[in-house]
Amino acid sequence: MTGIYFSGTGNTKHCVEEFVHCFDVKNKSYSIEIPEIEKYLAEENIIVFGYPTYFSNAPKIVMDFIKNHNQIFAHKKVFIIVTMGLFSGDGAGCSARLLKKYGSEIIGGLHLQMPDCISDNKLLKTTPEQNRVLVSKANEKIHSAAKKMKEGNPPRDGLSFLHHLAGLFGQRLWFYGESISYKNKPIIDSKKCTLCGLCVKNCPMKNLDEKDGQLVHQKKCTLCYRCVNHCPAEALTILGKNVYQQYSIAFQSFH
């Protein structure tokens, strides 16, 4: 068994990581981002597949890393686990239809709510203490789902047709154009950035680059929300237009 993820602050990370070492401490995650990711594709007959869901739908950069990848996914076992913040339908199915589509089984799907990376909304935020609390209810959940898949009764979360009609008329209509295509983010203040390059290292879509001494983007952002929450100066939005509270739990910081 092998983890692969896309993760914009480390909760899909966290989660994908937990939950293959419930099933051996040695097994190895790894973002799709990198690039030996085919030879761990390879490499394995069970892939746990870990990505967030933004608007019920799986990111772009992760469609697009199915797609281009689609040979090596033809006869492997995969099990979705998606990250949400409040609302996901089938976050897992959206994947799992384009993965049945390239020859995979899907033997399961897991929903887990994650304290959330949308830093520029007020509404969205929550205390230090609830964000422990999340994941630690996420963590209870992940290891009654690896128990479960032991005794060969995994959770389908997000795969039923139920599922799929949750999360077309839940949010998928109505933000359809949100994350089909890459955006033309992130919204930036230049006179707040410093130009420290945190951002242009961390983006996973290298849409970030300083040019003639000013932050510019090449319009293919993929909602991560990854160089929001790292960004030092909070010279960076996506959504909103101030930054009210940054998260990332890879470095188990709440500020």
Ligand SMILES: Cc1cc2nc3c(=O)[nH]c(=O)nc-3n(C[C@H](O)[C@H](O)[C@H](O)COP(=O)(O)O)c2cc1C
The other form holds:
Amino acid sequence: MTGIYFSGTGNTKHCVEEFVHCFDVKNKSYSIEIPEIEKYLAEENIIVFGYPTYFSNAPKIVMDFIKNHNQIFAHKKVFIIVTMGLFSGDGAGCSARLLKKYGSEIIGGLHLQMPDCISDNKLLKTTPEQNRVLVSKANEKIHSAAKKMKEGNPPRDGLSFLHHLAGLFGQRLWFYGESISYKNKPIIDSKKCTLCGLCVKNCPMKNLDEKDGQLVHQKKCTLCYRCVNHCPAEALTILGKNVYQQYSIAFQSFH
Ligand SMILES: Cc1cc2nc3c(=O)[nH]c(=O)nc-3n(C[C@H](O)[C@H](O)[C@H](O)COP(=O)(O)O)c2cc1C
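Mind giving me the form predicted together with the ligand, seeing as the form predicted on its own was just shown?
In what comes next, the whole complex appears, and the chain from above leads the way.
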């Protein structure tokens, strides 16, 4: 078993690692951003695939990865993990339908509530203590899902027809364009930006760059919020206008 994930701010990485370790602490997990990913999956039979839900859809970077590497997924057993701030409807179903088309067998799905990463919106903001509780509840759900899978009865969150309807009518229809195309983002406050380069280094799309002493982007944002949450000067926003609370599980200790 090998874990793969896309994780803008660390939630999904944490959950995939925790899940695969329930089976064997030696199991490895990799980001889909690394160039060697095909090599790591070539010999693997069971893939645990994690991503965050964006507007009850799978992120563009994830759907593009599946389409561009479809040969990896043929004849593999795939267990899908989706993290969310509150609600994702058929979060796992979104990629499951595509993966099935490429010959994968979907062996289960797990939806996990984690801290919300949209740091430039006041909605769903939680204190560090509340975040700790959320992560600890997600850990419990992960352990119970792994136990059920070992017993031959893995959870199937997000994979039913009812989940499909909930995702479609709950959000996806109204926000469809938001997650399927590149965005003309982030918004850069050049008065605040110190050109430290952290966002340039970390952007999964290589969307950000320094040009003539200014931070610029190439309209290739896929909304992952990694730059917004990591910027020490709080100079970047995406959907909102102000940064209210930066969040990254990578900066915290939950164990
Ligand atoms: C653009 C965007 C859209 C999101 N849409 C939803 C949503 O529809 N429902 C939800 O519950 N959470 C939503 N979230 C919250 C994330 O799914 C959640 O915080 C996730 O755990 C982040 O995972 P990561 O740290 O691995 O990137 C959204 C986040 C972003 C950045």
